[in-house]
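First, one chain by itself: the form predicted alone, in structure tokens.
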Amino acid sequence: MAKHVVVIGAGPAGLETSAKLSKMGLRVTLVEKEETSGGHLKNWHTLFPGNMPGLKALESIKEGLDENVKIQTNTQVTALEAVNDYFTVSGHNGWQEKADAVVLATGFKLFDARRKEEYGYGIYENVITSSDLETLLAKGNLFSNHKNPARIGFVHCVGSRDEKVNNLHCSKLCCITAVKQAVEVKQLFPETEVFCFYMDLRMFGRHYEELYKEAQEKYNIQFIRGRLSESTEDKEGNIIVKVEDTLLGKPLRIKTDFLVLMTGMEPAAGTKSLTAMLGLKDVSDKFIRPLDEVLQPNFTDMPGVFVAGTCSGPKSVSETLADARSAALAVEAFLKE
């Protein structure tokens, strides 16, 4: 009988890893705690570059699944144990499987913006997160109660690179997401003033710098360097932001109709419990530590346990898919040995 692999987490990484393992002739059980697969991608409007709809990308990934992949949804893994030359994986609902190898693809969670009370999320109606904005864009009812918003602000690095919330890491994608979303808003509301408040911009990817330049030159989006210190609400429901422009060396007070908080990535809630079950190490940012981040990024300290996607650190969707394919190859090589 073909070797059996349990993949934990049915976001893009788990789906792609499962599809590739299946093509290699392995049996796969894909375990997902939620009712449906897809992770954050199923709620994302468009992806940069190319503006591919998130659901279209997800459908394409799922096309790789076949009869060798069994998807077990609504199952939270509560036990994971190495027994001789195999693993037992158990769920909260009595589900249990034996596996020859296990892939952790538990993904990430978005920083809870309510932890930054000074920004007003959960307090003021017109303070939303980047994830909220993607949902509104996907539904096509963006700012339905404001036909012509005068000003919209985007705040970078909410929950990233912030000692006060114990997150020193950069989430990599917040900057480009802010620029992408700012352009989308400007396309919908050409007369609206759009501001991006940032510490420093990290346009690391291909085409990222070009979009940043286009945002300034074509759409007149204003980038203000300086961390937001406070936001308050006036009696009309407008959000008043206080920020120091560190390039001009002066404080600013700007009234906006909406404030969008660019929330960063943190390890998913289930990642910590799974690593504790297996005795795996993490790094200072609490993501799973691979055996070697350069040479063996998909291996862990425990033979037979692998990582794929953002459970080992922030990645774009394209990077996640590439990492998932790499993980599948690592599993195949291990099982052949």
Second form
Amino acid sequence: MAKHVVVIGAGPAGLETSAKLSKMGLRVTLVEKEETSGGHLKNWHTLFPGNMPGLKALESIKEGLDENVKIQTNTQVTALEAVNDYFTVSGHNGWQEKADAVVLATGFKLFDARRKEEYGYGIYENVITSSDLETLLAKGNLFSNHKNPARIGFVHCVGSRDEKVNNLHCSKLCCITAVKQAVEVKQLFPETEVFCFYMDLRMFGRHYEELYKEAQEKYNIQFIRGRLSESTEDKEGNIIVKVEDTLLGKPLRIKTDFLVLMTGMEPAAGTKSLTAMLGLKDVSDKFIRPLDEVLQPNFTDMPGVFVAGTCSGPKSVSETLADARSAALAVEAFLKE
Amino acid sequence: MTFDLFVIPFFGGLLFMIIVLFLKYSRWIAMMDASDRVKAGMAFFSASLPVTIREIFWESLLHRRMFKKNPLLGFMHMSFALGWLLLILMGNLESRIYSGGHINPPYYPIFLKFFIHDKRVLPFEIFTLPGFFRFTMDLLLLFVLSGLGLALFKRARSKWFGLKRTTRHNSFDKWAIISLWLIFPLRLLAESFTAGIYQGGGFLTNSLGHIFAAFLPLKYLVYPSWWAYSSMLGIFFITLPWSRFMHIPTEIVLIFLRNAGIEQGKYPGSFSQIELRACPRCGVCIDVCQMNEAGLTGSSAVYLIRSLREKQAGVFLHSNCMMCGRCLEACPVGIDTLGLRVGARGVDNRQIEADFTYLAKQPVPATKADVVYFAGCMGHLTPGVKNAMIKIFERAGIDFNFLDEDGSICCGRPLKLAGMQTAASKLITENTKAILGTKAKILVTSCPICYKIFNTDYNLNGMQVMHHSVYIDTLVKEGKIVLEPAAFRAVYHDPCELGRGSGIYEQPRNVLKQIAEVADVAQDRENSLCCGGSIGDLAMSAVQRNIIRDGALSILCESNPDMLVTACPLCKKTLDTGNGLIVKDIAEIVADRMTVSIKQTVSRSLAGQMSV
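Provide the structure of the form predicted together with the partner chain, given the form predicted alone shown above.
Below is the entire complex, every chain and molecule, led by the chain shown above.
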């Protein structure tokens, strides 16, 4: 009988790993705490580069699943124990499976922007997050009660590279997402002035720099280097932003209709609890530390337990999928031994 | 016989110490402001003198605050201070009787047993007990020796004395402490040896003398033992002005000056110099310092004071302190540890010449209202708090001006804590103008940091300054807002600047108790822990702050509360780690739980009809 792998988390990483493991002839159980699979991707309007809708990308990934993959939703993993040469994985609802290998694909959670209370998320109606913006774009009702917003601001690094919220790491995708979203907004509202408030712009990926250039030259998006100090709401519900333009060395006060906070990535609750449960190593950012970040990014200190996707650090969807395939290969190699 | 060569080390040491102390104190008195000198002079004739004497008796002799900290520690300090003083007084009395009332040289009572070997019952003693003095003097010596025993025991088991960590000593302290410790055993030996030969001692020295006589050649030992005793006294007196034992005379001076109404002042002066020397380095401040948790053990108040006294450079030491005031609260001598640190920072941080031209543009509200609200920088960084206060004002029907609605200049307290007094004064002047310009009667602020400096450094012509927790308490008591209880259990965190800094402990709790069940916290009120977010520290890393915060959180959450409530925007921000625990400001809880009282409903509907 084919060996059995339990994959925890049915986001892009878990789905892709399962699909590839199944192709390799292994039996897979994919456990998901939520009602449906897809993770954050199912709520994401479009991906960059290529502007593929998140749902469409998700469908393509799911096409790889076959009858060898059993999906167990609404199940929160509460215990994972190594017994002799196999693992027992148990869920909160009594679900239990034996596995020859386990893949952690528990992913990330978005930083809770309410923790940066000075930006007013959850207090001022017109302060939203990048994730909210994707949802609004997907629904097609972005700023529906504001026909022509005069100004919109994007705030980079909310919950990333910020000692005050104990997140030193860069979430790396928020920069390109802000540029992508700024362009999308500008396409919808050409008359609107769009500002991006950034510390550094980290345009590391292919086509990223090009889009950034286009955003400035074609779409006239204003990039202001400076970290927001605070925002307040005036009586009309506009958001007044206080920021220092550190290139000009001048403090600015800008009245915006909407403020979009580019929330960073933190390890998901499930990532944290499994790390603690298994006694896996993490670093100060609390993402799981693989056995070797360069050579063995999918192995952990615990033989038979693997990582895939953003539970081992922020990744784009394309990077996540590549990591998932790499994890599948690692599992196969391990089970063959 | 009233003189012998061996008294010279003692007598010389004593004279040396007296001259040094005289010179030192004269210099500090000369450095004082003229007004302070007048105050000090007047204090000899004012009602503060009995208070001073009482305090000296309770604190310098009996060590009452030490007893409160730990009975063993208190007894140890008391036995040295009180025991030694009584030995001196009794010895003097005894020597007077022997000399028929004449004034004797200072060494005479100290070494009386060397000079007089009299076993007669003195005339005075006929009326009391035979051998009264011999008995009492031995008892007092035993009392001091018991303190010495405790001091030695403390080296091994400091925890019994309520101290986890004790002060690390420098070489001067070591010389002084060794001589101090040897003084009394040597006195015991000298007197016992003498009693062994002449039988002129009390219950202790006579019995010991008897034993020693059995196996020691006392005839040869007795004279060297008096030399040794006198020499130890000499060493102690010579080292005293530069050792921790300078606190013995200086604490008395400090108590006197403090009761005379003399304060530290904005810049380090002679009062600070006296405070530095009044520190006994008892180490009580070390354990209460939360910096230890973050591995920062070298900047506790005792080390700050020592480094200042020894004029060591210590920018890092001066900077590394949250200014939470726990050491101030714990200090048995009542030294203003925070003031000393601010003074030191003032010397470190050159007075920055910043551009203050923007200050002239502070807007003043056009309309007049009795209440003016100042959210403060931290209030603006926590819009939830600011909005809650606006909601509360509106619900209570209070006519108010929001002074810093469009942002404002800083209250000046962060600059003051950094020792930048000049810059702080500029902000204070401008803010004062803006505040007084509102012609309000009450200034309400959401930030305990602002609240503290409004009270200490602003002259607001009698305008009442209220922290919002106190103001809300008043509104509730006046029935202007009515609170609806909810079924949850909360703990209250005392912010440093509001609690220890300003003495406000009960009002926020009163308000909170109207809404929720308030659970106890092991370390609260005066003993409350700093949240770790303090603006007072100029050097700590975020990681170190987090360690301190987590330590405070673990104490606060021991009872597993549903909510953590505080009254400081900075504490709220710091303690909210996003790990599921709800952290709120008292104003936010109140804003959520206000109901409309019947009176308000009526008056509002009437107002509505009138406007129609």
